[in-house]
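Let's start with one chain on its own, the form predicted alone, as structure tokens.
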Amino acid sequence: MNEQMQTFPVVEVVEHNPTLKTFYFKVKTPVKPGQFVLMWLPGLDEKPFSVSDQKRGRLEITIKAIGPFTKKAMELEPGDRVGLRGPFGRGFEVQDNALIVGAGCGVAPVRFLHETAKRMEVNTTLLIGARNSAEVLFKDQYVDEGATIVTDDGSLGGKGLVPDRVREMLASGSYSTICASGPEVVLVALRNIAKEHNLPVQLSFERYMKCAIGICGQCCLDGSGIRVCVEGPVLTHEELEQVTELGLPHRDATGQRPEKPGICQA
């Protein structure tokens, strides 16, 4: 893969649930944690997905169904071709005694660097959160693993929020750096928290999205000029020093932001 687009056939195809599913591909361009590619379905729109894992040539894809893009990706079956292209961005640095923490879909990007420090043997500590059990990504590797687990209505592990959590542990142990990936307002209460710490962190953040390589400044943080597809998405406390608008509605396609905070069409 490069930034002109070339497609793959889907070699494989895992079902979470109905709505959330991941997709292989074999692709040997080399992609680090937190990096993202564009997917393209013909006839559709192209958009970008973090990349949930690449090991032994086959790159990994967890998508959920959210809006017609998504929708129309559940319906892809072994054989079929999309195109992609990338990686993009700026991604994770493995290191030591990271407290790797996944909130919702953002479990993606944050699975690729905890499955990377295994393979290279670094010592991390994996926290996931979802809505209910069912939300859970990877759920049975890593329940069988052991990895710290938290839902808000305490269907699956813990009862209660990621960011309480996080408090718990860093009450309890010591970590190098919070590297983490999920909604928002998760990683804004994050980001307070670490410096609450004097942690350093590494925030995987998402805005709409058309280049992907730095040329229409649509993914632009304001305050800063931080493009997201070329600086970020994973972004440092000294980087978000500089943002004026975390935590409102991301603007549209359009450039506008919405008076009231949305969810994801893609």
Given for the second form:
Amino acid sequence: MNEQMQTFPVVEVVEHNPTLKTFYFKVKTPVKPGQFVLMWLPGLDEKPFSVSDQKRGRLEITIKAIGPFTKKAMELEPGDRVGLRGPFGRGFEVQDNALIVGAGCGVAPVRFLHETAKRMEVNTTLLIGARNSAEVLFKDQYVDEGATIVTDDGSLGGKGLVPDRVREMLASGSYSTICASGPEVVLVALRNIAKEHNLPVQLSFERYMKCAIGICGQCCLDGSGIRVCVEGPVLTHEELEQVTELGLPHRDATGQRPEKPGICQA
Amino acid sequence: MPHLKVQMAGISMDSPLVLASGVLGVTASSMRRVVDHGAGAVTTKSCSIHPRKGHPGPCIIPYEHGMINAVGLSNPGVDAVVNEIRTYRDECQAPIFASVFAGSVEEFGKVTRRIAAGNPDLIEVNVSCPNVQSEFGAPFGASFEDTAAITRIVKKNAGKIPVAMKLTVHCPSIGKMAKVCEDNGADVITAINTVGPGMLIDVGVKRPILSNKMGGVSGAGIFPVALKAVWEIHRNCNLPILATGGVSNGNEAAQMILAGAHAVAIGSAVYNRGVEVFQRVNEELLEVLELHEMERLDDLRGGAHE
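The form predicted alone done, now the form predicted together with the partner chain:
Okay, now the whole complex, with that chain kicking things off.
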């Protein structure tokens, strides 16, 4: 795999539930946690996805069926070829005593970070958040491992919101940094909490992308001009300092910023 | 001290290097960042009257010798671009060029009138995009008559703002085409647009990679084609030339200036050399001036024609 187009056969599919599957590919090119790849479904479109793990020469991409592209991806079977390019962007740095937070679909990239830290025997703490029990990614594994889980409705783990739980954890424990991926409203809240505690952050952001190679300008953040696809998607306090669009609806395929926030369109 | 200041159609630039249209030109902040890294001017991504989503992906693919793209002229519409230009003006002194395109001569007139409201330093008229042929047919830039008519209506509607016609090499003679633009009132010639269209096929799935199947070829591989076009335009018309096509270093920028260019746009090289490419090419251009013991780029311009 590199930045030019190549197609790879799916070697295995694991169905977590009918709308959430992990696809495995034989890809040896090293990918860092938090970096992303572009997946091409020939005849349909090409979209960015984070990597949920890479081990023993196999790359894992976990996809939740939300829009036309991800719904079509649910039909993929072993042997089907898809295009994969990358890895793109700057990922997470594995850091001792990090608080790793994944909310909603953001669990996929932080899972890769957490698994990598475990393999490196680096001590980290994982917090998983979701709206409800059914929405918890990798639920079986995380329940088995006894990870801290919070759900909005309390149907699994503690009841409550991710930022509130992070506040509690920071009050009772001490961490070196917060690494997080999830909805932007959660990331913005974590950024503010981290500032109060004087903690560095590594937060993974999403924007509409066309090229992923820093050319098209579609994913540049207002205020700083930082390209989410190259300088991001994982950004620090310093890099977020001048950004003026955090929490606003994202610019769409035309480059316009819509009035209302769109949900993940892929 | 040697310097890189240039004048083109009355526009003063601290460097001859311009951000090419279609690259990092969607937002004001992105363009300001390019200026912070040494560009003398920036060009917005081409806009139309109405917003366009462009083609699905893949729409930009790097390959061994450059890249191929069929973005499909995605843009937020001319009025949104006017707002970006105003935001840019609040933050940045360097000139900003606005690229426009349309599906008919009349529409070129309309989009020009609306972009002029943003008061860009130059209006660049894209009559040469190769990626929307299924929608618009062959580029207007392939026809002397169409290009002449568009030049006239755009000049009429641009008011005092200078107009650059962006030409394609895929026409009977780019030198004669430039002369036609000059005769019909253009102020600058931008040359060239992407080449082709070309195609890449994935052997694994046995189909073209770009969703549009074909797309414009840019980057290092097209530099000699662009350079020869600039040479030919310089011999056929007296307008200043904004040269673009595969330039990625100071040597190539100097070659464009020796062929007759006033300014040199950089696009695809941002992929290979980062946003910092502008500062680096500036430094490399200064080395060329030092080599020839010259003070300014004006002394270099057209030097290959003697």
